[in-house]
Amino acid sequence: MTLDSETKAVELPEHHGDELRLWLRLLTCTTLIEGEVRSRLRERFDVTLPRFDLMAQLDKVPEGMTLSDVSKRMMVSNGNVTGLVERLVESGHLDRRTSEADRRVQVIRLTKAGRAEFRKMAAEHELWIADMFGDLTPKDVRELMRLLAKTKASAQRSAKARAG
């Protein structure tokens, strides 16, 4: 039997701290949350995350953005961005133009039909993810986002001083 990393720090606490076992509980959430996700877009759709994550981003923005904005907001370089793109646009999920302010620079955007496929994958995620997180209160799930909040922030303040 194959046991996760946190399975293995809670079997010899004596050898992990507990800000280690919290972490690892973190990404042990993480990645078979994600990893359900990932599957289920794949069998339901037969749609990667990243593609869908793609197809998120431009869903807020109608007018559409350019690859850079969109590869800031997914936090990927440009040339990942690319060849989403690319597969996009030969689907006929994205509409991609140049900028009128930069003819250098190109713009994509959904397309109608894009939009429309989006939504429909958009509203079964969101019953996934409800349903995944089923057995917590509301209150539970405000005192989980209350902490994760504390937890990034610690973060973002370690990352900042390590930086400085």
Second form
Protein chains: 2
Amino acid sequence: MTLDSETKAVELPEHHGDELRLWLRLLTCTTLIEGEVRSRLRERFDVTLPRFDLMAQLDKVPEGMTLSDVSKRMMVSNGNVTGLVERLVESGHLDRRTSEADRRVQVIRLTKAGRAEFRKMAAEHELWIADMFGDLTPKDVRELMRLLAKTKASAQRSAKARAG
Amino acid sequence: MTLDSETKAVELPEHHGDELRLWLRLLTCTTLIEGEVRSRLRERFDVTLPRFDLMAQLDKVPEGMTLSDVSKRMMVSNGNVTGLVERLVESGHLDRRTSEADRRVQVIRLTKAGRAEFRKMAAEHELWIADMFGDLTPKDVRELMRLLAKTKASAQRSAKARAG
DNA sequence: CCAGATTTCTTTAGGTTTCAAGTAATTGGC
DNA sequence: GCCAATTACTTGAAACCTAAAGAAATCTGG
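Switch over from the form predicted on its own to the form predicted together with the DNA, please.
Expanding to the full complex; the earlier chain stays at the top.
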């Protein structure tokens, strides 16, 4: 077997192993951090991650959002949001009312108590995240931000091409 | 207000917003790609992502793995693996037997049919991933690999410190 | 050997998640 | 005005997932 044939064997058939390894590494990082956040939220505040995420979306918009807005922002299905909101209204964290202008629409907001509780959790959450990324230099952080933005755009282009 | 006090206001209270934004961006990328892979797997092969992931683990080890191994590698709970394996044995993709040496241990392997089906799916999957990361240059890929490795190590350090 | 600790896996309860189908309200074309 | 299409949300079925408790087998230090 010549060196040529070996080299060809590796390079010719469009070897995409690097991207696959990159994807697995990205997934590992996310799973690792997400699992840690999930554990700490349960341990410290007895709250689930999806509930925290939903409250985080609402905290940014005091006037409230529709269920569809939440669904899009969280990138989860509509049916999922329905159940999540139901439980958070039940527990008093969320306030929900039907829109006057369009009675299909449900507007949800954090209650006073819900907002207070979220702010407490968010403050600690931010420290956890800072600690988990703590070994990265400011330059690393900037560079990672840039590359992930590029990755997001690339994935969106690919997703659109399929759907399109 | 002097320039000094403004500068201090930003720098003193250990503002960790950058890391939080980085985390959200990381999560967005992963969710986006994962959702796309999930859709395509369902559409093309009528298979769920968790099943694909489990088969991917087993494909790497022809002699099979224990449930605990799978659980660790996939970073999911034991109980979760029990159910997943049950359904994949049911559908004929997996073979399962109790270890002779240690009767607590269940060893699972891909069946011939399961392996054949997985290989078909994996080949397309690799192309999807390559396309989704397609706008990144080889240098981008290398740099992202490096930064994610650093991120993983940092998160593990933080997780360990808590559990410690 | 043997009692206690550990390991491996299963079970249970409670949530989360998707997809698909269904209901209700609104919009747009005619 | 009226009907079809669209939009917003809910419901139902099945799968996925975790945490915690439990069962069975193995290991360990007397």
